[in-house]
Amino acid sequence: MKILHISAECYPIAKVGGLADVVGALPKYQNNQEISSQVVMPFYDNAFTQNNRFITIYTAKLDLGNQSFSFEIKTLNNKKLGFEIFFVAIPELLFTDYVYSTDDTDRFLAFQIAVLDWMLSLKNKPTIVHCHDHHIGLIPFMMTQSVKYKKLQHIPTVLTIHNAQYQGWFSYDKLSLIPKFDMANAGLLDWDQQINPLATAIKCAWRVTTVSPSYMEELKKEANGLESLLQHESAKCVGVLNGIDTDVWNPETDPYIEKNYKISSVQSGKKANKNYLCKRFNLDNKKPLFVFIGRLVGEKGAELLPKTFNLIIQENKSSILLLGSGNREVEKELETLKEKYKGNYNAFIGYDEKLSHIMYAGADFLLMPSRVEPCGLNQMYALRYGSIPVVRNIGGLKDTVIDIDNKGFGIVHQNVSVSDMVYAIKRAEELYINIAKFKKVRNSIMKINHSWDTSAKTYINLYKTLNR
């Protein structure tokens, strides 16, 4: 069985969010289970492409409406990622130092056409085409409807929705960019009088998955306008919980952290990493350390963080460290708190991969007050590193974190509000001072297995139902 994953992101090549982590890990774990799993993505102008060598294996031209573009399919000259990866190089459209911009319709449509043109040339075609998010949403349509790709129509397609808030809408002005198809079937492209790639993929893919079971059910009630469609297509929809790459996220071997540790040495290991953070960011290492790692956007409840931190830090019981970027106003408010609460609070506005690893290793608690959280990987990283998650009961957080009062191991709150967040943090502070219970919880969460092994097997079983 040969699986071709198609994505705009893939760690460690190009990462904006959790999509990259999934596409950078799932194929590797699938290959470990004796199938051939590959990835194809755009060829960007970034550190990875600048620092690696590539082989061109295919060259052709594609038509995008009245325009014509030369493109190449490149591959790495090694297999260090654990899976074979291919790149679509279209210099005029894709060779950028960014992944996304304000208008990516032409860029990603050309990418999808190039992928399908290349697939036509392959003697050994994929058994399954696995599409990730709306950027790849027109592939299931073109494979079944475009005259040019008739030879591909028998290949099953799977769509994974990583975040339904983003759907890739564009107007009918660009309909002519899509390779010729029977206009009687144009309704497959339409949702709310626009071309909607995510809606199109939901209609045309053979199976639709989301990145957690709870998120699938939530989307049927709130999916940024696609609720009725997902209800209608529910027979082919299933939620599959993401995993994490336990080779990358392993406190015993992680090269980024200050001191490696395992369950038996968790106390000294976490203490060393916490001491590093507290020294670097001028925090009190005797207090519980809460961290937030993520985008400063409404989906993450970010605009509530400044007021929440104000209320918590005033009581002088905890230290707080934040790593993230996003909304400029929120960034400014969080920066202002640095001067006001020296010694108890600090923030790194931006992103730093190494720092994020040290924060998971050194934190006592991880904050995730999300409004929307399709799966969430941060809480799984935190568990792996012995940091107790403080989360809202939503999406994948609901599937992976059980409250300590329900015989669980985390702190769970129901609403995205300052009062709920403050109460949850105070519950965490109480847990921290109960030394015996805190240590017991910390040791237990490091034993929880959220590796990709189980999820990879679930996807393989799903593929097999389509390949009969």
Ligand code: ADP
The other form holds:
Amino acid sequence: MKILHISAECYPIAKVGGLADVVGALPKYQNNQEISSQVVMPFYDNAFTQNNRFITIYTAKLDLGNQSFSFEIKTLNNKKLGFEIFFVAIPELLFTDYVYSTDDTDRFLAFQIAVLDWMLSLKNKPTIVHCHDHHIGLIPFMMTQSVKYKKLQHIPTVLTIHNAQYQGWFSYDKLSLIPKFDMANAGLLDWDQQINPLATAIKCAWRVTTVSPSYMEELKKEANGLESLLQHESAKCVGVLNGIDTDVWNPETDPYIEKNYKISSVQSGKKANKNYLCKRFNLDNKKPLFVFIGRLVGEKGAELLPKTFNLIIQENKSSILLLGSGNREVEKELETLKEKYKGNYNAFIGYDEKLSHIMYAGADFLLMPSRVEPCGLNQMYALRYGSIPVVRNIGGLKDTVIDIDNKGFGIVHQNVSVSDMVYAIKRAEELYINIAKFKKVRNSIMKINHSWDTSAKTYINLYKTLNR
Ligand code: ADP
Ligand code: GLC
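Output block for the form predicted in complex with ligand ADP, input the form predicted on its own:
What follows is the whole complex; the chain from before opens it.
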């Protein structure tokens, strides 16, 4: 079997969030298990494309409505990633120093058309096409409906929904950009009188997966307008929990962290990383260190953080460090707190991969008060690095973190509210001073196996049901 993953992000090439981590890991683990798994993504203008060498394997022109663009398919001239990777280079549309902007319709539509044009030319076509999120949502439609791609219609497609909040909506003014199809089937593109690529993919893909079982169930009740569609299509939908790349996320070998450690050396290892963070960010290393890493958006409960931090820091029992960016108002509030709570609180507003690793390693607790969390990888990284997760009971967090009072290993709260968060943090502070229990929990979480092995197999079994 040959699987082609199509995605806008892939670690370490271009990462905005967890989508990149998944697409950069799953194919590697699938390649270890009897199948060949490849990735195709846009060729962006970033550090990776500047610092690596590529070979062009295909050159053609694509039509986007009445515009025409030259494009190339490039590949990396080494096998460092553990899977084969292809890039679609369309200089005018995709060679940007960002992955997403405010209007990406033309960019990602051209990307998808280029992928299909290239696939048409391949002798050895993929056995399964695996599409990730709404940016790739029109591929299952075009493969079954566009006259030009009829030769691809027998290839099964899988859609993985990493996040149903964003759906890629665009207006009918752009209908003519989609390669010609039978207008009698235009309804497949429609949801609430707009073209909705995510809804289209849910309708047209052969199978739909979400990144955790709980999120699949939640989407049937709340999916930013698509709940009835997901109920209707539920027979072909399934939740598969994400894994983590245990080669990249391994405290024993992680090159980014200050001191490597394993379970037997966790005490000194975490201490060295915590000391580094406390020194760099002027925090008290005797107090428990709580960290937040992530996008500062409503889904992550980010607007609750300033008020929660205010209440916690006033009691003077904990240190808090935040890494993230997003909503400008929230960023400003979090910046303002820095001056007020010098020595107990600090924040790095921005994106910093290396710092995130040191924070997973140096923290005592990781905060994730998410409103919506399709899977969440942070809590799984935290577990592996011996940082106890303090999370809301939702989506993938519900599927991966069990409360200590329930014979588990984390702190779980039910609501997205300042009072629930404050109470959860206080429970964590109590755990921290119970040194024996704290250490026992910390050791136990490092043994939890969230490697991709199991879920990679689940996906392979799913592909097999389609490849008859
Ligand atoms: P989402 O994809 O919704 O943002 P996930 O938990 O799936 O959430 O994945 C987030 C990924 O992005 C993790 O690898 C996390 O460490 C990383 N990340 C998020 N924000 C930052 C940041 N500001 N700097 C560095 N890494 C970040
Ligand atoms: C999305 C979700 C996140 C998930 C990630 C990878 O960005 O918000 O919860 O972990 O995709 O699947």
